[in-house]
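As structure tokens, one chain now follows by itself in the form predicted alone.
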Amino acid sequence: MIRPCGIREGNRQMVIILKETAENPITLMGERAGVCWGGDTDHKEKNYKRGLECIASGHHRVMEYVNVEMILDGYSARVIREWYTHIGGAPTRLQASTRYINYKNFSYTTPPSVAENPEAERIYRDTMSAIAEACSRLERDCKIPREDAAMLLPLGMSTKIVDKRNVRNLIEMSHQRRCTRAYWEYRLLMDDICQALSAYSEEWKYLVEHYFVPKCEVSGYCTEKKSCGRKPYRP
């Protein structure tokens, strides 16, 4: 079955929120702010209310105390390269190794424009198969080290990373990457992250619904020259 934003050959893309991620991020924000305000930080409801007030007032530095740790699995190496450009807030990550992992019959992402065209899909699939076979022969027949044979792997190859960053970084990322002008697989990735966080707890669901939004929802207008029309364009 073809996904709305493209398909992956093999297992589907998934976001796994790790247990180290705070279950109640708004409460944690309020607790941290309460320390500096001389507030009662032993009362969960007061912490929650204080956290909401901080966010609504634009005091978003408290968001930097909430870390999100997750596994991003099955997305293309290309979109993960773009993911790495959002480096604010000192995020860190580990990525699947091309030195040690056997990429024989590697999985990969097929763009929707290719998947919808039978001839294009055949060419695309055959090319990926040829690359996989070439990597295998270089290692098996020519005794080339795996780390060198892996240079043939394409950006469409699926990969896996363990990622850690704070919620402020994620929210600001969502403003740009949930815009309809963003790269299609990045929009898919952000939507998957939003779904995974929303399922993690009610507080995360609230944050996603109110703050993980396209930039036009924040500004009230569109800054993109090729606007989708969701909001009035303003240069």
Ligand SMILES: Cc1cc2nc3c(=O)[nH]c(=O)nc-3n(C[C@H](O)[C@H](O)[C@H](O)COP(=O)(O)OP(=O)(O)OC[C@H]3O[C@@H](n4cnc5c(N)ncnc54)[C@H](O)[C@@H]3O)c2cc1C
Given for the second form:
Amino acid sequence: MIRPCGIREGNRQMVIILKETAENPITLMGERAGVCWGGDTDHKEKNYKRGLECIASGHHRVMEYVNVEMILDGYSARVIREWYTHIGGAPTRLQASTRYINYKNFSYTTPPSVAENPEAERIYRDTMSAIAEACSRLERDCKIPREDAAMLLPLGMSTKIVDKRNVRNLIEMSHQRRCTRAYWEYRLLMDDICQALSAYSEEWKYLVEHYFVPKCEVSGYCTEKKSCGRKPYRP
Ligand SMILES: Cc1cc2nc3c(=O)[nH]c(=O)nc-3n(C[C@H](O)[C@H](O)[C@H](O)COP(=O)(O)OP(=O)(O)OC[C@H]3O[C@@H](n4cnc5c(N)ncnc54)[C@H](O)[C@@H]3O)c2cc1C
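Given the form predicted alone, state the structure of the form predicted together with the named molecule.
What follows is the entire complex, opening with the chain shown before.
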């Protein structure tokens, strides 16, 4: 999915769902559960129904059989740093190198608060240009290796990762990161992932609509001290 957005400088964000992602996640969950229940796993509709029952009943171990592989491209290194905190289920990923890629003209994210303020936007843009220029001069004029000049690169720079995890992890993540307390760019990233998965198949659309929700929708109350008021706060 390509979502052009005015708040990013020279940058486009994309979530690409790779073909290794299970196309029929609910049916797959039901098929795996059926093995253990002595069920008829050759019957697609029965597998689908069994999968739905499993997730509705909270038997979420079955979600761990559903693989999600995707490319996240153009998001800031900062949001990807937060992405890496979701470790349940041993996810894995590769990230664009800061040793081999030339970041002479790196693209970056500009937060809305900065983009809306002309003075702030100018300071921000000039700083990014100064960093890019300093990296180039260190390499070109001072013969500093790229891997060392890259120490100057900012967290706002765009990066790219290839990510692999199971859907249980991704649903857990959505509870945290669709909460209004989550970092704004992470919430946009979650929206992009939800849209990309919904477009992948009807079963994904169902999962996203029913399970990729903020944590207050799961518990019925809010646990965040600085609550947005969507649900009553309960410490
Ligand atoms: C509003 C907000 C503010 C934040 N602020 C900060 C911050 O300032 N600094 C910071 O570092 N992080 C911060 N975070 C990140 C947060 O602390 C977590 O690291 C992040 O949400 C991922 O953890 P998780 O439990 O949600 O997901 P996962 O790590 O994917 O875990 C999911 C579930 O798997 C299980 N699990 C995972 N690992 C283990 C384990 N080792 N042992 C047993 N069970 C396990 C648990 O049941 C867990 O609930 C913030 C997050 C939010 C939403």
